[in-house]
Amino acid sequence: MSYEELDHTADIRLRVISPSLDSLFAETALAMMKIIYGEPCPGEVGRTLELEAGNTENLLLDFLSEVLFLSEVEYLVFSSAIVHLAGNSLKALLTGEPFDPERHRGGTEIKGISYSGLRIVKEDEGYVLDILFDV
């Protein structure tokens, strides 16, 4: 996974670099899980998502918001994401483990994903995403 935290005064801003849009979506979701829970362990719990949106940026925001929602409501910590995009549609398989307060504490709570500063750019080596998480 290739991501780095960029300076921001109040929230968490990331730059994620990936060779494909599929892996960019997956890596961003896993980066979000690491921020919240630390290093998650592989698990047997799986969830499938199917989403559509008007454009790639909205699809990413909807996907990340759904991952965050599932994590919080179903008390799951995802450690793997397989994402397939077709136009502005997405199918994803998320796997992970149940939340354990002894192993998954100490991270930073993410309240939401911001549209502010969201940017996906296609470059020669793949895709670069700048995204802001509201904390």
Second form
Amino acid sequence: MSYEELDHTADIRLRVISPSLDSLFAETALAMMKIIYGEPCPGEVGRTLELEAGNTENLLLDFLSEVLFLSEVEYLVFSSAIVHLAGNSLKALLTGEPFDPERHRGGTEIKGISYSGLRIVKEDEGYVLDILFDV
Amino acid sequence: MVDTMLERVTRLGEFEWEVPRGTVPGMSVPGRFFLSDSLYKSLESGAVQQLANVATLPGIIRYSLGMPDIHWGYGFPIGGVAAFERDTGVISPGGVGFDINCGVRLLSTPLTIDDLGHRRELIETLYQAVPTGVGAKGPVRLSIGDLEDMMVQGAAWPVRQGYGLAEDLDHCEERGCMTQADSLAVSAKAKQRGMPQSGTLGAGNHFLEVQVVKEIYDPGAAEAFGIHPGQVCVMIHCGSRGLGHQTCTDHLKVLEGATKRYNIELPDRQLACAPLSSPEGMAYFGAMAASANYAWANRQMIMHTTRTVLGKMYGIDYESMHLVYDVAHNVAKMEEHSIEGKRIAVCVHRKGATRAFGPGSPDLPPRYAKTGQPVIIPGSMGSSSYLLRGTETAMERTFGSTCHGAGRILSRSAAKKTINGAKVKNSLSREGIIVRAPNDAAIAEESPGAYKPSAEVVRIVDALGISNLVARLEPLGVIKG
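Alongside the form predicted alone that was just displayed, please also present the structure of the form predicted in complex with the partner chain.
Let us now look at the entire complex, which starts with that chain.
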């Protein structure tokens, strides 16, 4: 997983770099899981998502918000994500394990995903995303 | 960019600074913030930029304001206050945040420090009784009908269910209920998140702390607040949990689209907004108010659990523990303020700021009519918290607002890299402060070294007169999410 934490005083700001938009979306969702739950373990529980939005950035925001929602209401910790984008819509398969208070309380709660400073840029090394999570 | 922002700042007085119009294009008013020399050194250009960005929003009145705990957030800076004219202004979730009505309340008890005995046992019992951290479920499973009632009634709902006293409601900002709440504007998803979480503390900087009153600065006000030296109190800091987070997410998306429809140009998409009178603006306001009510009910439930634990452990009456006050830190409110001699209806956004209404304000209960509103400023973990009172100066200068806490100076990642949570826990334990948290990283992130010194922040608001010191409380033990 290729992401680094950028400086931000109050919240968590990440830079994620990935060769394709599909993998960028998947890696960002998993980075989010790691922030909330610590190191997730592989699991057998699967959930699918289908979404569309007006542009790629909004699609990413909607996707991450949906992952956050699913994880919280179904008490699931996702350790794998496969995402396929087609234009401004996506299909995703998330797999993971049920939340276990003994193993998944090593992180911090993410309250929301901010539009502030959100950008996705195509560079030589791949797609570069800057994103801020309110924690 | 970084230097340009800070270079534009001009000094107006010992604690007062201005961000002039033109710092970012489209500012209709200047930015003003309040800092001492020592705190100015930790000011980030990002915070100045955000303060300036807010000044571009339609209908903003007088200034985009930053309290002394100002720091870089998203949308508004943390410590940001702005008022918008009711008829021409906007409402923005970026001026409230994801944790709608994150706030704090202070419970006084008849206990003194000598009555406490085994403090570790008390903290452990509270930790077991109050669900904390990621994935925690509340003690009461709400039905959808209960949740709807809670969103409409606020703190009154748990009181009616037997989780509190009628007097508690008098001692909450807005009596613990914004009457404009519209639970129909809260999505099914938000309700789904809110149902299992009522009565949970949450994670991050949320906490429940047992404290002792260490110093009194204003004996008259302290007496009115029911506070005396050596007294044990409990401070509860939390918000609207997943229900509020989802409400912000949902409406931010709608308002992002609305911003374009209303031809509003924004320097930051997180400032997505709509006119207060628009359907989108009204829907957000109604949903935000419903989430704020959920947060008041949530703090009421946690306080009930606390009273029950203390009652059982120390044999004291439930009725002998009084709510001093409950304040919101992240909220937008319709209020009336005097602007150049005229009473004007405005929507005041407070993002990491506390209402600090002065003496005689009609919103205050008779008990606090002469003193002004109790203002509760939590310190960072292990440092002092303060009780202050609202003032006439706050009404004149800051739309009745003051700071909300110490304010971070170190990012969470920097704190985790440079501060060892286990060491902090041990060092606090040597000072007699017991910390109970789900993991040591949570302790490192929130340790005193990651925050501005709370004493300096309250010194500034006291010197400016936007709230005045009443008492200082020291921590004895804390449970963290």
